[in-house]
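We begin with a single chain expressed as structure tokens, specifically the form predicted alone.
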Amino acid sequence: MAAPLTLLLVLAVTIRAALFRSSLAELIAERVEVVSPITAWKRVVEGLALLDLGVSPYSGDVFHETPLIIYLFHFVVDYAEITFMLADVITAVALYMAVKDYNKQVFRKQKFALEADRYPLDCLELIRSPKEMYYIPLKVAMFYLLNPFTILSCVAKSTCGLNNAVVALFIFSTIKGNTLLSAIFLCLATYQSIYPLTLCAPAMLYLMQRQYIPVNFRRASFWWFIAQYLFMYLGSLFVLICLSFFLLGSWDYMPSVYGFILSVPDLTPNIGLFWYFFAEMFEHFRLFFLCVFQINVFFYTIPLSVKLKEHPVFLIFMQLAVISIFKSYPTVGDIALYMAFLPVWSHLYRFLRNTFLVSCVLLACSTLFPVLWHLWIYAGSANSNFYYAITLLFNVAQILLVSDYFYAFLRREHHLTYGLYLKRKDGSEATLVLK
């Protein structure tokens, strides 16, 4: 497998350093759709210039990345486009690292349930083979570099690709079980946008499993670990917010980079749901709204992190669906990482419903942003409203998408304990209803 994983590495980097080369570099650089006012690389060159002039780069409504960031690129600048695309390859080989050992503990756990009669007869053709999931590492990691989406993040130098890379290296440290490097990898990703704190709830479910801690609330090891893990997380997170504050001598730095993500003062058109409603909002409804909004992405992570105890991978998935989705600034490069994860839930794909439509809805809006933000801008023969609409969209059917796997997964774990043909007590064939 390394042969072609090496080959698929050798041919993104190509891609991307071809494109890096070409004319499209700029005008992509530029697209509302590829980078928003936190992930731009022209606002981390201008932190830079005033960095460099003994000026704090958050004076300023220009730069609001974080410390760590700006601290990096003033020794790597020069080489921004390689720093990119080896974020790229460190992101796509770390959810190849981390696909292969989750299988190998399905196919584990997939074999004690056959040798323990625990699946009904008529289901064992849901039962995944070897040869089916032999490939899946290597179509996540396809999944994530050959994704346009992905290449158009790298070659616009957004910063949200070194953002991928450090959750990649969460789930990748969190799947083998290293409790430190996990906390750790989390704490950055919070440190760089908040919203992967969600992630917290996966990450401890399935370590607890890795080391057969049952999630009982009465039980001692549960709150012990919880407490082992919320003591390394938050502790990596003071360490990198004090160092934050050594290098800046200032705390500058938290309204200008948190207090921009959740107050969402800057309401440039982008692929999320915020700026067009807030830009029609009357100044006293703002707060709450802006509460109601942000609160969505938190507020899904309590029900599904009950219902999916048992499948914290499969929650991992979900909540970074919810995160692209809900977030105050997304960008496509944000899609691609949860985009990357289809592979690996294959089996699923006889239970879509919805699978044609959602398709053609996500290519027909990726298709129709350039366009309407040209007749919008540009030639004015079309207003706001028209790119909202497409943006409106994309994004129910993204949310489409994502509830289609959930109701898959969890018609697929039903069959798998009451049987695939179900049946009434008279005998007739009985209908499967989630609610």
The other form holds:
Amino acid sequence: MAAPLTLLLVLAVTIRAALFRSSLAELIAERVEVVSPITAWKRVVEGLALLDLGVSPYSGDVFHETPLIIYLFHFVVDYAEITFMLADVITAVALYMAVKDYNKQVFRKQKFALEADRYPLDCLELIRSPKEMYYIPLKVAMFYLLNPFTILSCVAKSTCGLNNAVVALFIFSTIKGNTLLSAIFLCLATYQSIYPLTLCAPAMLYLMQRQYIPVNFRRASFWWFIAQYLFMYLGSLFVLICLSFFLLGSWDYMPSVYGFILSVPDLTPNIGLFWYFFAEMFEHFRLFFLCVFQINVFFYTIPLSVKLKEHPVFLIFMQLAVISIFKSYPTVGDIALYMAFLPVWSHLYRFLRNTFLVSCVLLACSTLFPVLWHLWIYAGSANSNFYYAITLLFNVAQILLVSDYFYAFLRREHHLTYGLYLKRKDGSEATLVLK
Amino acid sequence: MGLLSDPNRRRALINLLTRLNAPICGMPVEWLVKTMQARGLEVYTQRFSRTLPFPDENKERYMVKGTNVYGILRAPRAPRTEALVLSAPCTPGDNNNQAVGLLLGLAQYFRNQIYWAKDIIFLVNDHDLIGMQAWLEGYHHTNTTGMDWSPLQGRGGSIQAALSLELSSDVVTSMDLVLEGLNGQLPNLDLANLFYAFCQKIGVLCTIQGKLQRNDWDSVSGYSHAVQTMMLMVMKQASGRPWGDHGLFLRYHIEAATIKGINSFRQYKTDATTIGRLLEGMYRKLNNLLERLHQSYFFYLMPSLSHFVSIGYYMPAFGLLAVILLLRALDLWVQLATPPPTTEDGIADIDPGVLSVLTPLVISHLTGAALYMLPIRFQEMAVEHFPVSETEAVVLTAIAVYTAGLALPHNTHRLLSGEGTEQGWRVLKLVALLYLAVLLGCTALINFSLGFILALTLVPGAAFVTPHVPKVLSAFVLVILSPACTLLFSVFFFQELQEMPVSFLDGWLLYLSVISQGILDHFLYGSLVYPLIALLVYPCWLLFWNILFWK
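So that was the form predicted alone. Now I'd like the form predicted together with the partner chain, please.
So here's everything in the complex, that chain up top.
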């Protein structure tokens, strides 16, 4: 499997290198769908210039990256393109190996369940075979590397690629079972943008499952593990924050990075839901709606964790999707990360109900974004309502996609427990409804 | 009170116009500069030069060098933040000799008024659209087309509106309003309504598309006259070229229109004085604007000057056409989803499908890229080997590449994975239908007429084509409905609508010149029609051609 992966990596790097050399690179770097005020390369360059002048890079409200990023680029700014391509490659390889390991565990669990006769007899067609699962890691890497969203994000030199790499490394270390590394990478991801905090729950659930600690509130081992993980996580976070303080010598970065992400002062249009609402809103209610919108991102963690406590990897996928849709400054790079996971759930295909609609809407919206932007900003014939309509449609399609996969996953689990052809008590055929 | 209520001024204007009755050869730059300065304007010039990618046979130019002359009338008591533009293209011959005179007369009159709140820029541009493009690029500090121009020394603030004059005789019977701009962009309907209302007030006949309004809407002939006018507007908008110098302003969000004076030898004649009053009135109205015109529609079609069809009426027609494609795609999806003869993992079946879909896609797009790049690149080689001029070489190469795409052996996927399957063509058709639907949707949003005409011709073919329909008849129908033939029929139809029908040979020559103009428009002004058709619509059509001949 190494050879096809290498071929894929070479192809991906070639495409990105070709695009870097073409004239499209500047065009793409200005698109609001691809870069946001948090991830734009232009702002990184600005921050570096301010740092070189001896001024705090956070003065002037242009730069909103963390101090670690600015120091990283202080050293590699001449090799920026290689850095971003490397980040994509790291993400793809990490996801590849993570999914390979995960598939092995899924298959092993399935084997034990089969031997323990836990599956009803008529759902044998739902059982997955190694042949079908063999190409999935390669497909995951392909879905990430050859996704036009990822390519656009890399060519625009959006730091979203670096965030994705850290999240992918977190997923890899979690699936491998390494608690310390998982906590450290999660801490790095949270340090970059606050939202990966919600990935704590699935990480803990997975590691507990792997170490055979029962997920039960009354058991001491459960609380002990949580305490351990949180200690490692919060400890590394504390270390990182203090390190950032010492790097730049001030606490300037806290309001500029975290205050910026949470209080959404910049209302440049993007593919998210915040900008239009907050442009229309009265000042009096701004704090209230800000809290509502931000809580919306974190809110789904608890119910989803309760429902999916046996399936933490699927929970990771759902959380990533929820973060990409509801975060304050999403870009297409965030979407590419959770879409890379779709091949892992390809066995759910037969239970998905909205594939055609979702793919048509996502395709149409992706092409309509630049058209309506042009009509709004350059031709002046449209206005922000048109662009926001497409944003809304795009996000609704994503939500439909995620909820469809959720339904299909739960349905398959239900069938595995209760059999494929369900009969009511009187023997007639029953239908399954997701409440 | 108004222009020329003073008999002295009236006489001065008539003198000026009579003097200018002689044809102007080239641009009399020094004379214009002197005259404008004498009228108290701040005069500046701009030099520009451009080598066209191949010679333009319609206007007989290849290496264009010219000078724009413009004079700025500064508003007496206002901050210099906004401007209005009055332009007249200066072409050799007596094509537009009266307009420059009128412009200078107006400049003199405007100079003495105190109510101007915006600067007025009187622009005389050389080589019509090329000069206008150079001036606009210089004014807005952009350079999208690779032209070489000297920077502008004087500016007037943000331009709020512009009017372009084309007057070829000093006796005018009607004023024609031209609205269609680059890429089918139209000025705000308010500008057209303003002009028409003013014409009615002053008593000047106003036409659109060269046709007079009729009042009998209920009769069949009145209705068909309105339909003809609207179809002319659709054709002009779909061509994507600017039909007057105003067309290039629209891109910078400046509302602009071209006013042509037409002498159709009617009994009732208007003279330059009345036109001057008309323009003065227009400029006073534009002067009073507090914000850019944005309240009325930007997307409309006009069957006559007092009626318009807004986007809310015509978009559903397009939407219904696009729905055909979506329904077909849904039907194919359902056919594909019903499980085929069993394999335990339906997923593995799709994979060879993806690969066999990819090959025709890549080949079609490569052919499209060839259609876009080859005609310009290989014109020297073509001129060496064949006895044709460069323009003919470019056009004939384009037609040759287009026809060669039809004959390509598309079924190279057969070399890859054996026989093409029943699944294969369905997957390809699904992809092609969605691609066409999205493409037509995006085109219709930017240039509705182009999107609609393409939809009208491509959707029926796309919907019915399968490998199982009778091949010869379907091939013929598909070729008739292809973009090139649509263009050919449109040329004949356009001439019919303008009541100047052409013979077949003349029509063919006109067709060739339309293709060359389209390619030139793309390189000179950034028109999107040629790259759209070559890079996106033609490959999409080739996919359907491929499906027809699927083995």
